[in-house]
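The chain that follows stands alone, in the form predicted on its own, written as C-alpha cells.
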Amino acid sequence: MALAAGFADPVFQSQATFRAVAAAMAEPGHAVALAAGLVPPAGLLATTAAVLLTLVDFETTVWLDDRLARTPEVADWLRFHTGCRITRDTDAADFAVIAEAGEMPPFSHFPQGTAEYPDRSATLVVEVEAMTAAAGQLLTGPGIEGAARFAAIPLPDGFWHAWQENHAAFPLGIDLVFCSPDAVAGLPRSTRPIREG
C-alpha cells in the first residue's frame, strides 16, 4: 500500500502550520483556523497531521492512542516523513497523538519534566470534533487578558479538574494542543482553570 503523501511546500506550509500553533499556545483557548492541505492515513484529522509533520523529527518519540495503534499506515506515515520513533510507552513520549479524546489517558502517565529540565515533558496533540470560545471553562493566566473561555468537544468526565492539578504542577506538567478540522488550540501548562460559583 503507498504511503499518503506529506506536505506538497514542505517549507510553506510547515511554516504556516508552525505560526498557527505559535499562535494557539500564546493565546490559550482561542482556536486559530489552519488550513493543511492535507490527505493523511485514515485515523488522522488533515490539522493533526499538518502538526505532527512540522512539531516531530527523528529526535522525537511519539505515543499513539490505541485506535491510532490499531492503524499501522499511521505509524508507518509518521515514521517516513519525519523519521520519529514510535512507541507504545506513555513514560517515553515526547508527543502524545489521541485520537480519541473522550478516552485519554491521565497526564500524569506521560513525561512531566524535571526541575532541572521542565521542557523534557509531553506534548499531547489531541483531535476533538469541536472547539468554542462561547461557551465553557473559564481560563485564565499569560497570554489571556482577563479571563476567556473554552470548550472542546469530547473531553473526558474529570478533564478541567485534572488539568487545574497539572497546572498546579507548573514548571512541571504536560502541555496540549486540540486539533480540529480546521483549527487549533493550545492550552500551556500555565493556563489556569477558574472554578465558578
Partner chain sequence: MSAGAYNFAYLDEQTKRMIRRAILKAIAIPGYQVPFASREMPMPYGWGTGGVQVTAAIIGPDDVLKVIDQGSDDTTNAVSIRGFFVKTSGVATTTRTDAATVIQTRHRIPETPLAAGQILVYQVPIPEPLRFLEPRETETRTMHALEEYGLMHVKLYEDIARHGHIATTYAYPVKVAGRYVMDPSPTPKFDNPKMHRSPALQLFGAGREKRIYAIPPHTDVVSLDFEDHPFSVQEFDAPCALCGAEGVFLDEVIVDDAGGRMFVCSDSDHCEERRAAGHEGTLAGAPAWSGAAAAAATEDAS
Second form
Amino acid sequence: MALAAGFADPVFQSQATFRAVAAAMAEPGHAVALAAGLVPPAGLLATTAAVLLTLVDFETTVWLDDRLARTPEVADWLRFHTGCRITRDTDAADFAVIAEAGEMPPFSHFPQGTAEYPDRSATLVVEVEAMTAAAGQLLTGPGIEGAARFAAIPLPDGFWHAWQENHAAFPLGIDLVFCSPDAVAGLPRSTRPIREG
Amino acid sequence: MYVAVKGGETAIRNAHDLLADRRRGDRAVPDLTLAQIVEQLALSVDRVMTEGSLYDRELAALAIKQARGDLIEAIFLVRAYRTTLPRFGAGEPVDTGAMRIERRISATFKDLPGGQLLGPTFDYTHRLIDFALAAEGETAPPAERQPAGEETPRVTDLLAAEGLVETSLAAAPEAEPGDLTRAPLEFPADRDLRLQNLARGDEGFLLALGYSTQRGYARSHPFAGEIRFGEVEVEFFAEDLGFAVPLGRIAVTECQMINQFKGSAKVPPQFTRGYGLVFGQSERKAIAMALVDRALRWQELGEELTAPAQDEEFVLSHSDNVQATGFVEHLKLPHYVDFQSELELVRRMRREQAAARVEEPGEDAREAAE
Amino acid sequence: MSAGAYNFAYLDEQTKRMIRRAILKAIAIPGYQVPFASREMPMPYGWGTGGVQVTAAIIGPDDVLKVIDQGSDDTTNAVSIRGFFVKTSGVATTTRTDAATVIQTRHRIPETPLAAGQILVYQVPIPEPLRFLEPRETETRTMHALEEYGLMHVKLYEDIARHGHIATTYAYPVKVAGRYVMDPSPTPKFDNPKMHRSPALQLFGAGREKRIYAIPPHTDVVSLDFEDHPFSVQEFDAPCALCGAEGVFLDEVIVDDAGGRMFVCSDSDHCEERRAAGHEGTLAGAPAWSGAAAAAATEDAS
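What's the form predicted together with its partner chain like, now that we've got the form predicted on its own?
Starting with the chain above, the whole complex follows.
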C-alpha cells in the first residue's frame, strides 16, 4: 500500500506552517488560517499532518492517541516522512497527537518540564471540528490584549478546569495546538481561563 | 549633512577585495598549493582538523590558505562548513590498540611489548634554526625498517591486568555518546561530553590549564603511560546490513596519562587515568587534554575542588576558541548606543558629585582634618 | 562552494525544526531562556549568530526584512547580515520600520512603534541577566527555577546606596509576565518601555550561549525598580540636530578635536523619514564636518 505523500515543497510549506503555529501560540485562542496543501494519511487532518511535518523529526518522540494508534497508516507515514520515534508511553512524548479530543488523557500524564528546564514538556496537537472566537471561554495572559474568547468543538467536559490546573503550575505544564480542518489555534501554558460569575 | 555611517556596503566590499589581495601577496611568488600545505604544514593541518572536529586534510589545508595561516580563523571556517554536513550517526569506537603505529613511547616502562618507537618527533632535536632549509635542496629519505608484526598492547591494558590502574569505564556500550554540537551542553556534564569539548578545545587554553595542574593547581602526579600516534580504522555500524562497515583510516594521537591515586574508603590504592585523543600528530594537545580530563574528574574520585583546571563550568565554557574569538573580537563592533548610555551616566554622576561639593564646601576640609 | 549549494536562508531543515521547536517553547514560557543546539554560523559568535539563526528559522519568501545595528540600517554589521539574507534567501529588504515584517536588531528598538504581526529579533550576547552577579550556570538556573531574584535587587539597591540612583544604563533587567527576570540584550534602558505590551512578537537569540527566549505580544515587561526609586529613562537636553526629534535616543557624534559634538537620532530610518516629511533640526542641510556645523553643534550640546 502506498504511503500518503508529504509536503510537495518542504522548505516553504513548513516555513508557512511554522509561522501559522507561531502566530497561534503568540496570540492564544486566535484561530490562524492554515492551508495545509497536502493529502494526509487516512485518519489525520491535513492541518495536523502539516504541523507534524513542520515540527517533528528523528530528535522527537510522538505519542498517538488510541484512535490514531489503531490506524497504522499514521505511524508509518510519520516514521517515513519524519523519522520520529513513536511511543505508547505518555511520559516519553515530546508531541502528542490527539484525534479524539473528547478522550484525551489528563494533561498531567505528559511531561511537564522541570523547574530548571520547564521547556522539556510535551506539546499536545489536538484535532477539533471547529473553533471560534465569537463565544466560549474567556482567556487572558501573554499574547492576549485584555481578554479574548475561544471555543473549540468538541472538547471534553471539565476541559477548562483541567486547563486552569495546567496553567496554575506555570512555568511547568503542557502547551496545546488545536487543529481544525482549515486553521490552528494555540493554548500555551501561560494562558489563564477567567472564571465568569 | 552627517553621513558617517553610510556607504557600509562599499566599504565592506573593498575591504574584502583588499584582504584577497593581501592573502595572495606578491604575485611574483608562486601561489601556495593545497598539496604543499597538506605535506609541508602537516601539523597546522592536524590542529585545524582537531579543533575544527572534521577529518579532511585537503579541506583543512584550504581553510589555512584562505585564513592566511591564521589557524583559529581556519578552525572557524572548518567548523562552519562541518555544521552544514548531513549526519548519519556515530562511528564505532576506534581501537587504538590495533593502531598501525608510527610513534609510540612510554615514560613509565623502559621496555615493553611492542617496544619504544620514536618516530617523527621534535623531541631531542636541538632547536637551532636550520638555515639549510632556506636553501633549495632535497631531504634524503629516512631509514626504514619493516614492521616486526609484533602486537603493541596499550600500557594501560598491561597495568589493568594487574588491577593497578582503574579499568576503562566502558559506560553502557550500547548508549549513544553525547554530542555537544547537537544538544547544548548542560552542567554537570558527563565524561563523554567533557572529552568531546576538550578535543575541540583550544590547544593554548588546554596547555595553560594542564600546565597549571603541574604547578600545584590541582596536582595529579601524572606519568605519560603512553603516547601513540598512527592510523586507526574507522567503522560505522550499518543498521540495514547488520554489521560494521570500514570507512577508512585516520591518523590520531592518543595519550594515556597515569596518575597517582591514594584510594578512598571504597577503592583500594591504584592509578587513575586521564585521556587525550586528537586527530593527526598533536602530542602537546593530547597530553594537555589528558591532564585536564584527569583534573575534571575530581568529584568522581572524591578529591577536593581547589583549582581552575578542575572547574567544569569554567573549563568547558571557555575552551572553545571559535566562541572565544568571536566574542572577544566582537568588541570591534560598534557599541555607540551602550556607550552613549554610560557616557550620559558618568556625566550625570560627575555633575551630582560637583554639586554635592558646592553644597558642602567644608566636608573635604573636615575629612582632611579627621 | 557557491551560495546555491546551501538551503533557503542557509540553515538546513533539521536545524530550522530544532530552532522552531525552541521558539514555540520560548513563546509559551515568556522570558525563560530555552537552550537550543546553536550551530556554527558563517559569521563569528558574538556578531549576531543567535539573531541570524532565529531569523533564518522564521523567514519566508513573503517577508520583508529590516536589519539594524545601533539603530541604523547602514552600520557595517547590519549591512553584512542583510547581505547574508539577501544572498541566501532572496527576501525583500527595507529600511522602513513600518514596511518590515521581520526586523533583526542589535542594541536598539526602532523609534517607530511596532505593529501587530511584526516580529522583532534581537541579537543577544549574554542572555543571562544574573550572569554578572553569579557566573555559574548551575547557580543561575536554580535561581530562575526558585524565582530567587534577591541578588539582582541587592545589586540595584547597592547602586542607589552608592550613587543615589541605579547605575545600569543598558541591558537593564526586566521582569516578564510577572515571572522571569530577563535580559533585554544591550539595548539602552531608554528602549525598555517599548517592550511593555508591544503588539509585536519579540524573539531573542543568543548563538554562543545557545539560548532562545521570547516576549509574546501584549505581555507585561516591567523594568526592575524600587518604590522610592522608580525606573526612569535617559533624557536628552536637545532634540536631534538633523530632524529636530525629541523623546528619541540620540547618538553623540564628535565633529572636531576641540570638543565639538552634535546629537543625532540613533534610529537612522526614523530620522530620514522625519526629514523627508519636512522636519528640520538646527544642523539640517549643513555640510558634514564643516567648521560652522561643529561650532553650532558645540553650542547645541551644551
